[in-house]
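One chain comes next, on its own, written as structure tokens: the form predicted alone.
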Amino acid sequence: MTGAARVVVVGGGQAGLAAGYYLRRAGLDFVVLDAQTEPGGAWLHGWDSLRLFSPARHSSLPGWPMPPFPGPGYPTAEHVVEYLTAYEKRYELPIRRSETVTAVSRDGDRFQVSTDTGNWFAEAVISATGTWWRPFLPFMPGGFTGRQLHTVDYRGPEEFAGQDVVVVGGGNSGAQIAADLAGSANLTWATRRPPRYLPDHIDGKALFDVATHRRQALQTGQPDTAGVAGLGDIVAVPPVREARDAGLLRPREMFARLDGDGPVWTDGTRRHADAVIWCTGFRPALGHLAPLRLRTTRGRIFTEGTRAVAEPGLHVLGYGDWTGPASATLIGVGMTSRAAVADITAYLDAG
């Protein structure tokens, strides 16, 4: 199959949907290519107890607020998937499922977007593949014989009941999974530095405001406020707060190696482990852009806003603060997607 559109969006998760909303409003011919068989993006794959950091009203994509969550606490991942599913139907976004993009390359004055079913040709491309598909596992010396998982593999505490489990990572995923396991597993929580909890009243809306203020300060030459990083690393969502206040989250420093039986610290202390869960983050999923040779040694692409400096017809959307403040969040991706589509519209008009 061969197709053509003025704009091809790679990825049908929250960033791809936000881009689609503004592309529809701009009246541009576009298509969204998504590798998954159903809507929901990375939210389809989170652990069972995963929740948002904010109420539904502060977790919405552009145009249509997320419906209120009917249960207690913040919305669940399932609620988010239902919202994203309804969102793409509401705006009749042209999404092609089960179509995996393998490469984006130049074909004269247009882009060729190669997929596992054929090729698409476009004047502009928005890459919105996120980071979930590239989990980062640090190198750890030793020969551990137990089970090792990453955040992407974790579903719930039931399979670890009564086991010795080591959770590695002092961010939100590490804290939430440690809290999830604290009542059923023999937990060891290892972090590179003492966990820094944000004030209990801070939620995702406040984090978005802080990130936006930092970006504005930097753009106007004001001192760096440090943004969210200046406040802490962990949002104290209710399950984390409850486990912390009950004394169930007792972090210890990072171990030096993983022997066959489990972690070993620099002072010789050892701990048996049946499983180690690495909550060590992700890297941008940008392998499909390799033919364009844009990535730096750090794995990023030089951008102005979301636009690739060396390829002005290419935008990268939703990968983190380097593509816009809080752009990897539901509430944050709207602002950067609007700016990206405005830039693409001007680029196409000029061409």
Ligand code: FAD
The other form holds:
Amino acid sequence: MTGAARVVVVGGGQAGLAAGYYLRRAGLDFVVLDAQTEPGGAWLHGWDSLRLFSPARHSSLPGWPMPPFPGPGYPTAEHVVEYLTAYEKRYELPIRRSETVTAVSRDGDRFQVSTDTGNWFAEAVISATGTWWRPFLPFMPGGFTGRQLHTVDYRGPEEFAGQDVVVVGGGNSGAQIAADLAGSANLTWATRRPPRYLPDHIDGKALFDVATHRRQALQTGQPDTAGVAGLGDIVAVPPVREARDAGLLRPREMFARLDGDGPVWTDGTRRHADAVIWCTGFRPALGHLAPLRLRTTRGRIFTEGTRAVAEPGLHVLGYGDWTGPASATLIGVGMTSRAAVADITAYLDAG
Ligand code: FAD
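Next up, can you give the form predicted together with this ligand of this protein, since the form predicted alone came first?
Everything in the complex follows now, all chains and molecules, and the chain you saw is the first one.
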């Protein structure tokens, strides 16, 4: 398909929808291009027991609150997908699915957005492609004959029952997957530093407030509060809390290498492993921006707010705390989207 719009949004996950909401309100002509066949972004993936770390009322996109979750505990990924599906219908967002953006480049004073089915032309582009699609694996010396997976490959504990499993990583994914496996596998949980649990009462809403407070402090020249990172790394969601309190989550330091059938630590201790699950994070999926040849540092382009410094018509949205407080979360991305669309509106008006 070939077409033109004033603004093209790349990615139709929660960040792309929040951007769409404000673009619609601003009366701008736009289209959202999404690689997947269905709504839901990264929430279509993930493991079976994955839950939000906040109640529904603190997990809403702009305009329309997430309906209450009918079951016990915090909402499931399925509930989020239903909400995102209904959200894009409600606001009649112009989303084109099964359209993967392969390149964003310059075509005179507009952008050319190339997809696997054609080209779009736009005055401004919002990149909202998330991180799930770019799993990060650290270098580890040695070799391993067992199975290696990343967070993105993990579905549930059933296939690991009775096996020796090493989970690597002291963040939320590592803690949640370790807790998921603790009852049925022989678990080793390896972390680079001792796990830092956030206080039990902290949920997604509190994290958003902390991140916002940090942003405000930095903007007004006050000392850096260190934000969420100053409090800890792991949200103590109920399954993690229960496994921790039952003594099932016993971390040990990171191993030094893999040696045939398992990890080996610096003191020479070894452990047999059937599988190693790398819960070692993600990077922003920005490969489609490469033709713009923007300078990068640690996989990120230079930005002011969400705007690319070298390309004022280009915005990046939803990649963690990078361009807005908690903007990878449902509750956080609204505020950042509003600012991005306000900036784009001013840019288009000036042009
Ligand atoms: P995504 O959901 O990844 O959406 C991006 C979309 O862009 C996808 O549909 C993708 O297919 C598409 N895309 C990618 N590349 C291209 C391309 N080149 N062309 C076209 N389309 C493309 N958040 C919360 O708010 N609450 C929580 O409790 C919570 N818990 C989490 C727990 C875990 C373990 C993890 C890993 C994340 C959690 N998050 C939570 C974070 C949040 O859900 C995700 O980071 C969120 O999905 C990010 O939304 P997004 O729209 O930026 O990206």
